[in-house]
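Given next, in structure tokens, is a single chain: the form predicted alone.
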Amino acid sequence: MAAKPMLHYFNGRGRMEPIRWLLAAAGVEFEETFIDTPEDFEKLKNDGSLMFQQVPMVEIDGMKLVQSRAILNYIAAKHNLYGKDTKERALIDMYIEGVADLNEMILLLPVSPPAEKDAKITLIKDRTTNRYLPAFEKVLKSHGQDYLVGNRLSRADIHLVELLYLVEELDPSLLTNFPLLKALKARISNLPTVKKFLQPGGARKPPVDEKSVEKSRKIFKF
């Protein structure tokens, strides 16, 4: 039996969380080694495990993969979550890049200077309701199918639903005018593998708080 993937990151969401979501949705059990101190991080760098001296890093199938997109691409391709042909893959890539744009804005919010936070939240809410969510709602409406691409589950659905949870944490009212996206969120959340991931005590990490931000600052020195 193949070893479970081993995830190396700090004990928080950050750039590892989409990887956790994708593995969980694919029904893949994984283990985690948390980076708790600057010394843990230095050890990983010094033993040659981090090609670019950065995390996330995932040990999987005899490889030590770094770079989030490379890790996600491999998992999606291996578990048939990346479309049936190049045309579907192009659509999936286009959608997940849109997801990533908004996700990045939300990801960086906790480490923004306090004086800038209100303006950033206002911008995020505007982009959410006027740019990104309308685009995805339109995709679902255009073909009337249950999933974004090819009428089957793909990584695009999983990454989008992760984003919808982040948006909901920021302000639940932001989803009000997007019934098809709310239905997609409910549909994906009720898949047995995702349901297990989301339940209390599951592998999903809690929202970022000031304590976890400070800890990550000390570990990664940013």
The other form holds:
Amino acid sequence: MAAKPMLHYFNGRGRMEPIRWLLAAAGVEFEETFIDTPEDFEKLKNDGSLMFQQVPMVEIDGMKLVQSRAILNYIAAKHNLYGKDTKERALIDMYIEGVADLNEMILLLPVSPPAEKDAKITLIKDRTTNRYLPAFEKVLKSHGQDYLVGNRLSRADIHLVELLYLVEELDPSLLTNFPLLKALKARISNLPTVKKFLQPGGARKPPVDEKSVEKSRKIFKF
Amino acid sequence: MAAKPKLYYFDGRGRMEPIRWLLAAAGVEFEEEFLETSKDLEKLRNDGSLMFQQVPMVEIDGMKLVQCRAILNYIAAKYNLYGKDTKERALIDMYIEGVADLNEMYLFWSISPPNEQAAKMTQMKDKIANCYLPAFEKVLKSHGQDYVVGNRLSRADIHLVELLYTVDELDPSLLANFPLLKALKARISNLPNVKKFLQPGSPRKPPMDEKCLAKVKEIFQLK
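Could you please show the structure of the form predicted together with its partner chain, as a counterpart to the form predicted alone just displayed?
So here's everything in the complex, that chain up top.
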């Protein structure tokens, strides 16, 4: 029996969280080694385990993969969550890269200079309601199906729903005018594997707080 | 006969250049429509052609694709430049995402205010010399083959060699200690499709200059 994937990261969402969501949605149990100190990080680097001296790193199927997209693409393809052909994949990629762009803005918010935070939040909210959510609502409206692509579950649904949870945490009113997205969020949340992940005690990490930001700063020296 | 892919961007490298390289390396002829002013961008947005109101956008096989990775992934898969299985793809993805990170640093450097450029350049050169080039040299050394992955041409070779040309433009001495990368660059440059792309008069775009930067700032309403 193959070893479970092993995730190497700090004990927080960051760039590893989409990987946790996707593995969980695919019903794949995984283990985590948390980087708690700068020494932990140095050790991983000195071991030669990190191709570009960075985490996330995931040990899976005999590989030590770094780079979120490499890891996510592999998991998605392995577990049939990447569409049935190159055209479906193109749509999935287009959608999830849009998700990644908004995710990046939200991800970097806690580490932006305090003087810039308000302006950044305003920009995030504007992009959410005027660029990204309308685009995805339009996709769902265009085909009226239960999933974003190909009338079946794909990583596009998982990554988008993860983003919708983040948007909701930022400001629940942002989702008000997007009924199809709200319905997608509810449907995907009800899938057994996702439901399990969302429950307390699941592998899902809590929202970032000041303490964890400070800890990350120390470990990764930024 | 299928229509040629059509690229929508400004007349410069930016985020479209890796797409031009990959199409060229695959031997695919393409057309380009250049954005010259912010009005051109407005028009594309109002047409509903841009899913997230952004370029690059490529019309290909009946789709209006945005997002570089979506476009590149589609082209790579279509023209068999994406490895033979998911494991080869994982390696290719890992390598090309490293290339993309460095490209991103270069992109932001090229549009930074002059007073910030020196510090950014130092940081970039450090990453190039101490992180990225050693990592790729090590891959080539590990298998001793002519291509980065799977002993045959893939997008990994194309994107990496494009990067090596950028590094060479920044500072040729950066490549000095990386013989296998220099050899890869020479080999890939000699492939007929790539050779053609590297010649004057091809779709390859020159480095950003002041005039182009001013145009970019107007089109995208940047400060």
